[in-house]
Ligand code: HEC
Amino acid sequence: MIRKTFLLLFSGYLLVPGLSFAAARWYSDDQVTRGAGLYASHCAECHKTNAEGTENWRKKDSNGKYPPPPINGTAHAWHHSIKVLANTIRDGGIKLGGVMPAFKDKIDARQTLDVIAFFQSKWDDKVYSAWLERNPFPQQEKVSAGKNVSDKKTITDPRIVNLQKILPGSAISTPEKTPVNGLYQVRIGGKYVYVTENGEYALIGNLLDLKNGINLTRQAQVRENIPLLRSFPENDSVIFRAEGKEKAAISIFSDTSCPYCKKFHKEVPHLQKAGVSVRYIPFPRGGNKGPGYKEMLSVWCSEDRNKAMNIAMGVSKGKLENGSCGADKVLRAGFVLGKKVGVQGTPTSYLPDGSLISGYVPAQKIIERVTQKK
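Chain shown above in sequence, structure on its own - the form predicted on its own:
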């Protein structure tokens, strides 16, 4: 019949006869990446790393409160509109019988939507489609949600309004107090800037606690990098596991066209033998036009990514197949995350404590740093 040849667009669905279908999602990959960091910082402690929630979440605890439920699509979060989800994040869940605090003074409207985007990305297509049937106009809902969550800090906060003027489009974090009276710390991408209370002056550099010998800037960076790095899915990484018992794991932002990345990769077996796992996160340094982009797509699309990585890095012989599995999303997410945690070139290594090493460093020096006794 003629009607079988039609493609039907209905409430965000693409229906193709004879094929499975999935609902088009309202959020972007960038929103999910930003939301992952925010979720790790504010939500993961209670709702767990992958939004799986706590056990026995349906039963009240000894205080008569419901513990944090899953928000990965397996509980009741999918029943609610973006507006309701945003309002709950803003006002907390105590009035609903739960224990969740209000976040209206910690994250703004855009960040709230990013968090929702992140945990909705954990919903499978069946759950998301069911949610979309209840909420067929999510684009309108997210605008409405934005109006119902305080966004004043990113628009009118006098401490950062001048920064926003000279850095239009940049994501500037909410100012945080420092031990120095009248000086506040903000993060712009992977960099930290210190602003005065009136927002008329800014300092770029490291804030040092001379009395205690602490680099407060580095400390802040490390504190924020750890949850951001953990937010990158293990399934989207290429991991060379430690031999025997794992003593430490490091994350490497790498590009297969980078000469020093190839040099480092030749030493990965030494790290593995020393009990150090190496997790590669893609960082196409030239974007999708860079020399290693297509090759990295082939690696991330391979059934055996480790073997493909060895071929791409020149330590094994073989031929890479064309990458056409949609891994461009993973490469883009890796690049966005890298910029967020301060990657400026490849390779960049992140140690278990969140500290980074820029450029090539011999494997033995890394082994000494991550396996030394404390």
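Since the structure is predicted, the reported quantities are computational estimates derived from the model, not experimental observations. The term rigid core refers to the maximal set of C-alpha atoms that superpose within 1.5 Å between the two forms. Numbering follows the first chain given and starts at 1. What changes on going to the form predicted together with the ligand:
- Once the cores line up, the CA of residue 33 ends up 2 angstroms or more apart between these two forms.
- When two forms of a protein are overlaid on their rigid core, residues whose CA moves 2 Å or more are considered shifted, and residue 89 is one of them between these two forms.
- Core-superposed comparison between these two forms: the C-alpha position of residue 105 differs by no less than 2 Å.
So the form predicted on its own is up there; where is the form predicted together with the ligand?
There are no partners or other molecules in what follows, just the one chain.
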């Protein structure tokens, strides 16, 4: 029950499976290059130079063990998420009765990802797309492995260990002191939880400094959200600029298929007239199989993104070109950022002070909030 409540509060999105289309790879060429070197020195002796594995990998050898399988996409490796692949590399197969050694003392988490990038580069598009369908946002997966990666905090700190039990797989920040003795603040996907020193109790809510009238939780959120939001490149956003002198700018995580995003978009001209710039950050709420994904890809691939956005949001007529310009990366980055700053649904707006508005709010309300001095 507790776990359910937590999951409701913190799990963001159901990734809905659907159409499939060729997609960009999650890794960079540099990663593949680095991975190739690591692969050659650690893996090639068994999985062979191009990850093609042993010919008769389906048959046990004379010791009753399976020989090294192909990991070039022709066997089962593509059934696994990055996390599972990374765990296999970290822990090996010996514990499970296999023969693959553990690499946890030899390569760290980053190198593990590099090696995965290398052998995934051997997967053809069809296999990769099938894999991506099961793992729509590979970059989001947390990989823990290796000697340089400190698992210590995660393993021994009871404040984190107990939270992790009910929220497996979540990134939980290092606990920070609060003014309340014995109460620590941790950040989980843009939200805050307070835990006791022994990790036995946790509470969700706003911590208020009554003496000074400050909402400490909000203050913390704001402090962390602003730099994160700034880190998203302007070039990757679609900006509807303020008319005349800009008084304020807001960032909105949006999906062109969401009705309330469309409703809000109709009011964007009011904001512009009032001196407020509106910056759209893509948040494909259904992952890369979601209803708005293709459309957003077209918007982000258009030469005139504002025009395309107006079409996608239904305020002007026209046809959207099919887009495949590598903007997958941008949509993914928007999604990943959204999860970090606590987006739970679309639209979610961030005001210049870093505070968040969930869902549709009339433009007029926003204008009042951002253009009037308190």
